[in-house]
Every structure is written in C-alpha cells, then in structure tokens.
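What follows is a single chain, given as structure tokens, in the form predicted alone.
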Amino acid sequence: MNVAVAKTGSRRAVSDLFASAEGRLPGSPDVIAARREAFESYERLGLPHRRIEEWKYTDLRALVGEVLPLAAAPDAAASKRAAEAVKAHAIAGACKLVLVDGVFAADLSDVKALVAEASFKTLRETLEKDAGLLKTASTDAVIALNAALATDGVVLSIADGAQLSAPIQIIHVATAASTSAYTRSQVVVGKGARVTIVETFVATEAEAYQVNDAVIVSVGDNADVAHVRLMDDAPDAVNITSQFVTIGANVKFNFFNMTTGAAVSRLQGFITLAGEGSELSVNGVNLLKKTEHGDTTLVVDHAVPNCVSREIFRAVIDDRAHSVFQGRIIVRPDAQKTDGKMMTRALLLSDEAEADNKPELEIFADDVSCGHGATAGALDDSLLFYLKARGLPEKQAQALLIQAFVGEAIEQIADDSLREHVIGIAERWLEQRS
C-alpha cells in the first residue's frame, strides 16, 4: 500500500522556501548535498511540537505557525539602520563582528582590529571548500533546518596561548520585517587561551521576523573562556538559538544568557565536558512581559571524571508571559568524582504569569555529588511592605527586589564592565515595566 504524507501549510512553505533559496545559498557541491540531506531530515520531522518531550512546553507548530521567507541581502538603507543599532548596542572597547539580516557586514565590523592571535573567516567563505560546519549530529528539526538554510556566520579561531584583553562581540541585527535569517558560527579556542565572546541580538524597525542561529564552540585544554549572550529582539520576533560546546581538560568556561525580547525565544545548549579537571558555570536570566515566551533548555554532559558544573537561572515573569527552563545533567559511567549542581527560580509578578521548570539528573556513576532544585513564587509581601514603609513607591520597591533576585546570576559575569553593561539592560527593562 502506498502512503502519501500530507504536508501542513507551514511545511509546504518551508519546502517552497528551500527550493527558491537553494540557488543563492553559499557552498560547494558537497555543501549543497549536505544542505539537501539536512532539509530531508527536516522534512521527515517537521516543526517541533508538544508531543516531543524536549519541546513539550514550546510547541513551534502552535506558537510560530509558519516559516517566513529568507531576508534579502541588506541594501544601503538597511545598512544605515543597522549602523545605528550597532552604535547603540556596541560594548565599549569590544571588537565588533556584525551580521545584518543573516549576512556578514564588513563595513560595520572591526575585522582589522582583531589581534594576530585571532583568525577570522565568514561562514560563506568557509563553505566554498568544506561542508563540515553544516554536519551536526542531531535529530532536532530546527537544527536540521539551520544547516539547510544557513546563509552566513563568523568562523573564529583563537591561537594557543592567546590572551585577548578586549571582548569579541558578534552583533546580529534584523532590519527586514516578515523575513527569516539563518546563521551558523564556529569558535575554536586554542590551548591555554583566554577570550571573552559576546553575542548580541537586536532589531532596528523590523517586525515579525524570525532568527534561527547555531553556534559551535570548541575549547582547548587549560583555556579560560567567557561567553555572554544578550537577546533583545523585537517584541514580535522569533529567535531560536542552538549551541554545541565541547570543553577540554582544566578549562574554565563561564556562560551567561539574558533574554529581554522576542515573542518566542528558545536557547538550547548542548555542553560536553570532555576533559578532566574543568569547571563549568552556566547562568541566565529571563525578563519577560506581555505574552512573551522564553525557553532555556540545557544538557550538560559530564563525559569524564573530576569536573565541576554549576547552573543558576532566574526568570522574572510579568503579565501573561511564559518562562520555561529545562536542565539536564548527565553523568557518564566513567565520570567519577563529578560535582554538578543546578538551581532555577522563577518570580511571578502577576496571577497570569506562568513558569515551567524541569530540572533532571541522569547519573550512571556512583561516586558523585549532584543536586538540583526549582522554585516559583511571588514577591515577598513582607519585604515589599518594609521598603514601602520607608517611603519607596511600590514600583521602585519591586524594582529593588527584582534586581536583588536576578543579581545572583548576573554576578557570575567576571568582567566588571561587561557585568555593568548587563545590569544596565536589566535596569532598562525594569524602567519600561514601570
């Protein structure tokens, strides 16, 4: 019996999108073959839905509905708007690498400012010779769709022993409404190197756009890496980011994520501790309002013995917003002496706000110290009364308590100027709420 699979409207739209875009996507013949293979994987899977456990709380079929067409290459007007956004969101002293509507913008970037210890290429250049960056071992439809449609990204290589004092900031700017951008980047950090990478997602006047980003990070032994991601997209945007991190031996890796925008956002991270003696710190803050939906899904894989991981997440949810945290710590059979802790807390500022927290442990070794916890609740009325009794207006009193609540996660950022930058973003969110 022949069985015909009926496609939904969104799946037909993506099929048409791939067919129309295939001719202008960068890559050698091998890359084109890899794209087709990735798209066939997406065709089999379709957009994730609530019957898939990892996507139980973020049903893209219901939340997104359709996949928008690829954004055109930015013209002069788009570049001008992007330049204003870069100026507003650039971190002082950072080396900027700018992607506008999914395409690298050399005229807005500081490639020449990169020191000799850091080499740079665009994804477009890399794909002319090698399809390796599109091959990610995953059964996730969103990741497969990114591999099929990735137009550009940055490929960074930090030399062994390099000590970069200034951060490298990758700025994603959306200027085109009702379009989508697919980017994929790679960062390779050499042995003994020290570097800070900042990713910033912002918009100009764009509305209802979609971002599908993937980042592949490889960290050599004895390195010290800070990775900060700041997502401040337009209020009706969709942002799905997938991260794959492999950490060597005796590494200090500090990751921080803050979400303050987008109608639907999801950060899904897959972090593997592949070398002994490493310390991993993963922290984040979701600041959500109106009907925003913010999802943080993390898998930390302790594949070797004698590693430490700490996860601290905070969510502040107002109006009818929805925050999701799914964290899983896996301890492999040989990963003895593992020390892994995870804590997520949600602060509900309205009766209609919603938080779903799902921490998990999968332990296959017997000599470990692991734990997790999750809480959700409202502001402490007694503390609020105490501040109001001393003359503070209610909104200002709430703001002080919220700052203290998210402070534990933000304080994990070691760089003073970068930490102040993040605190400023949180303060602006509180001012807008007031």
Given for the second form:
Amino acid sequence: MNVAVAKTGSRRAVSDLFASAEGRLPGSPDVIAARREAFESYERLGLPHRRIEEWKYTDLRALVGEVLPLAAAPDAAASKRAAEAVKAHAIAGACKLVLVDGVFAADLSDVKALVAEASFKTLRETLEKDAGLLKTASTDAVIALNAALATDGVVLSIADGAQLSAPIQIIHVATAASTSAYTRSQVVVGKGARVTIVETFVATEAEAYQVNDAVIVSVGDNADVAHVRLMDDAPDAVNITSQFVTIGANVKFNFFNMTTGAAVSRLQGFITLAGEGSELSVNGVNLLKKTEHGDTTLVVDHAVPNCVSREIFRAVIDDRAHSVFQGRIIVRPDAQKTDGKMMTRALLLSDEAEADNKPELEIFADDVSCGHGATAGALDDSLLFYLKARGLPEKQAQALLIQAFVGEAIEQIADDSLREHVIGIAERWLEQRS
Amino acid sequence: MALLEVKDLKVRVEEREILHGLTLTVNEGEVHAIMGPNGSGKSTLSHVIAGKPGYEVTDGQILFKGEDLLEMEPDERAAKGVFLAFQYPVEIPGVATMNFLRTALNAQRKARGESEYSTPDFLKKVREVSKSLNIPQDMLKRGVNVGFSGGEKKRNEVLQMALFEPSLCILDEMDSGLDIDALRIAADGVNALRSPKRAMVVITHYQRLLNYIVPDVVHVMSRGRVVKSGGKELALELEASGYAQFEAA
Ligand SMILES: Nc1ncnc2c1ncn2[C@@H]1O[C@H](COP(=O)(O)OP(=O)(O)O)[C@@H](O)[C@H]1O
Ligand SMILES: [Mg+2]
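Okay, that was the form predicted alone. Show me the form predicted together with the partner chain next.
The next block holds the full complex; its first chain is the one shown before.
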C-alpha cells in the first residue's frame, strides 16, 4: 500500500522520545548514526501487530500501545531498593552484574570478583568506540528500537579454555514506574570454555514499565554453556527480549527460560547451529495467570550437518492468561544428519485460559530426523481424585500435578543448585495460587 | 460400634441408576466381603464412599462414625480415616512416590490438627512397611505407580494403607491381575492391619482372595443391591453355585 498515513499519537510520542533521549544515549558519531538509522527503520514499521506473521499472536499495538519514556537515573531510595532486590534474587556463589533501570550499577555488581579469564565492559564503554554491537541481521521493529535506544548492557568475553565454576548472573532491576529500559548485552564464549550465565529480571516497587532487551551470544568450538533466564518482572510490566545465539562445533549449549512475571512478554530466540557435532537443548516454562500474555518464539537454524537440537516447553495457564509458543526448526540443504525435536505442552487451569501453538519445520535436507509434538489440556481428573482420596486438598493436589508437569522441562537444567532455585520459583508461584 | 452405615443408597451415573437402594453396616473390627458379578455396582459403591466426582446420590445416606460422609470432600474423608485401595491405581508421572507419601500423610495429619511427621520417623516407618511388603526402596523413588507391575501397584496401595492407618479400608478387587505369590504378600500386608478399631470391606469377584483374608461377614451384591448376607461359608457356597441364582430379576 502506498498511502501516506498520518502519524498516530503513539508514533509521534516515540519520535519525541528518540529526540529527547538522543542526548542521553552513549556513543561515538558512528554510533549516533547507527542509532538514527535503526530508529528510522522502527518509525517505518511501528510496533509489531497481528498482520505481521511472526507477531500474529502477540499484537503489541493492541497489547502495549505506546512506548514509554526512558527511565531517569535512580535516586538514592531507588538504589537502596535495587540493592535489596539484588540480594533477594542473587544465586548463591554467582558473580553478579547488575543493571538498574537499564544502566549498569557498578556498586551493586561484583566486577572485581570476576576471574581474569572473563573480561567485562559495559555496553556504554563499548559504544564509545564501535557501533558493531548495535547491528544485527534482523529487521524486526522491536530489535530496531532496541538498537536505537539501548542505554547500557553487559559485554562479556570468556577466554578460550576458561572453566568458570561460579555462574555469572546478570540482574535487571526495575525501580521506576511508567518508564522504559533498553538494554543490549553480548556474551562471547571462547573455544573449549565452560560457563554458566544466569539472567534475572525483577522489579522493586516499579509498575507498568517496559523492558526491551537484546542479548547476543556467540559460542566457540568445544565450549560448554548453560544459560538460564528467569523473568519475573512486575505483574503489569512489559518484557520483550530478543536473543541471537551462534554456536560453533562440538558445543554443548543448554538454555532454560522461566517466565513468571510481566503482563505482556515475549522471548524471541534466534539460534544458529553453525558448527558440526553440537548439541543444543532449549527448554522453558511459562507460568501465567490473570490476564498475562506470555510468548516464546524460537527459531533454531541447523546450518551445518550432524547437530542435535531438543526443545521442551511447558506452559501453565490460569485465569484468562494467554500463552503463545512458536517454534521453527530450519534445516539447511547442507545440514544432513540433523536430529531436531520439539515438544510443547500447555496445561489449561481455567476455561478461559488460552494457548496458541505454532510449530514449523522447514526442512531442505533429505537425511534428517526431525519432529514436533504439542498438547494442550486440563489436569487429569482421575489423577486429581487419586491424590484427594489420599488426603490432599484440591489446590495442593493441583500443585503437585503442576510441579510434575513443569518438572519435565526443569529437569533439563543440569546444575543441582540452579535447578533447585528454579523449582523454588515454581513452588512460590503455586503457593500464590492457593 | 457402627463405623460405616450405608442406608438405602441410590446412585446415578450419567442419568442411569446403578445403585438401587443399598444398605450395609460395618462395625469396628469387622472384615466384610462384598462379592458380586461384574457390573453389579461394587466399584460404584466404593467410589461413592471415597467421594469420586461424577456420581449423583439421589437418595439415602452414608454415615461414617456417625457423620454424614456425603457432605465431605474426598480429602476430608481420607483425613477422617476412609481409605480406598483402588481396583486400578493410576500412574502419576513426575510425582516421586516418596514425596507423594510424605505429602499425603502430612496433609491428613494437618487436617486432624496433628503435628507433621519428622523426616527420620517417616523414613523409618516407610522402610519398615515397604520391607514387609517386599517393595524395593528404588521403587519409591520412581513416579507414583509409573512402570509398576500390577502386583507392585496393589502392594503400593497396601503400603499407603499401612502408613495412613485409616479406620476403614475398602479394597476394590485387590486380587485382580495378581498371581498367587503376589496375592499372598498383599493379603499378609492387609491381615497385619486387622485390628479391633479398624474395619475392612473387601470387594471381590472371586472367592480365592477370601482364603487369605478371611471375612466375618459376606454380602452378595447383584444389580445395585445387597441381595444376601451371611458368614464366611456364604463365599464357599457362591463358589460352588455361582451368581446365576441372584441374577434373576
Ligand atoms: N462412569 C460410568 N459411566 C457409565 N456407566 C458406568 C460408569 N461407571 C460404572 N458404570 C456402570 O455401572 C455398572 C456398575 O459398574 P461397577 O460399579 O464398575 O461394577 P463392578 O465393580 O461391580 O464390576 C455397570 O453397568 C457399569 O457399566
Ligand atoms: Mg469393579
């Protein structure tokens, strides 16, 4: 269509947002130019809506509507609350890197405790020299907006052969209501390195804020990476996260996502298996209640032969919540002997709960083993009755069955203490139900 | 003292009446057998006593220790001491047997206002009982009944009975699908639980089980009613003559 459309109110607001934010955004002249280009691309597209195929089930124009102004730097009281939130959500023994309202907080972070093989910079520092990190192959509007407005992030590089025993935990804390935070981080894992990365999203007294995060990961040959993302943003927040992962040869990459927060969320992952002999495991649990909308969209791209990918997703959907799972497996013409499987199950706890599931296999090689499966249904009445007949009250019986249901995904986390941590989050979510 | 009183019970399933006015009284310390052909309503009776949804009680009442059982949720009935050993125990993948046993036992104790079992006491008790029932410890780590043989499932029911110490045990076709050895182990487990304070209702199609669990009273059920009651010799009579004499309308 070639019709000039007048800018809507929210589009005008976002133009103003960029104009006013521009002065506060870090970057060299190159970076400023890259941002402007990204912003123009966003302006042409606007927020994604249901007529954009990839966003069919998550119409951000309807669900979010407007883009909020950038958060100001937190004041002393907010910083204090952020410190408490960090303490409450820290993984035991982890080395913490904290972003408060989208800006790196050195005083809450353990930069000094990082081992020498893990080099760290902020995005802000990186952008003083180089615009490279703002560039991704995607043409997605939310990713363009992220490039235009990314204020800060964590830029990590793990040396070849480094064996990090302590997890690195990136904690995003929101303290300001009705604002937005744009973050972009990069993790480069060297050849043969072993590392566990945890990302945590939490809020402290903040409401109705928006998070737009981008994470760029590249994994060298023979590396072993565990990546756990725990999104527990405020109940009325928005979290849109885009991940780009490129995996080398003979890598073990194990990703797990848990969604327990935000009114509207989308995790979109673009994972490319670019080296032979790698094993990719991508798993997740969405626990949704009230009117929450949680979307997990994944593209696993087998670009080379002889890789294995496994995806196990579980959604528990209560009240009028809405879960979306879109999983695409691409097998390129060269990627013979690919073994790619995807299994997603939705548990509907109420008549008004909704689950959309869209698996897609795009297979261009002939000697492959690929498949997907999906189920959606309620708790099994005969199992519930058995448990009740043994003395468990209804909610407790449900909780036990829900734990078992999500357990199939959670048990993919190899590390015992991390797995227990995730089980704890699920248990607290279940306790809040009853 | 009367523990269970079923009075003129009428039950419908999906608009069809299955129990047509069933009356049964079980006193403390007694073991009753309910025998009857397939489809006579034995499982229906046991389900209604345990509180399974899907049954409509249109008339009559069930009293347990003088209280109206039909007013209670299934978990309340369990906490009061009603236990049904299922004809077909379900498999519950992802719920470890040990975790299930502890959660259930503590839920019942909590409902009765009793303190929770300490972990060592609980483990000791489970170990004792499972040993006597020939249940290997690694079975308790698996999901409830997942991959259990028929005999193992039935023994797992008896294990729960021993742990929860109910005052009324209803055993629905405990012998179905069991060979003689498995049957003997399960029956020994049940006999060990016989006590002056506890009553049992043993539901079976065949007389065989009653050689191992010897009843005080035998009832014959046919077409949704108790049609005859007597001593344990009634079971032998039935074995010889069959149910046909009771099937005539
Ligand atoms: N859920 C149900 N829906 C419809 N009919 C049922 C259901 N459960 C039992 N019945 C019917 O009720 C009758 C009694 O069944 P049941 O109680 O299982 O008998 P028994 O245990 O003595 O073999 C049978 O005719 C059976 O078909
Ligand atoms: Mg039956």
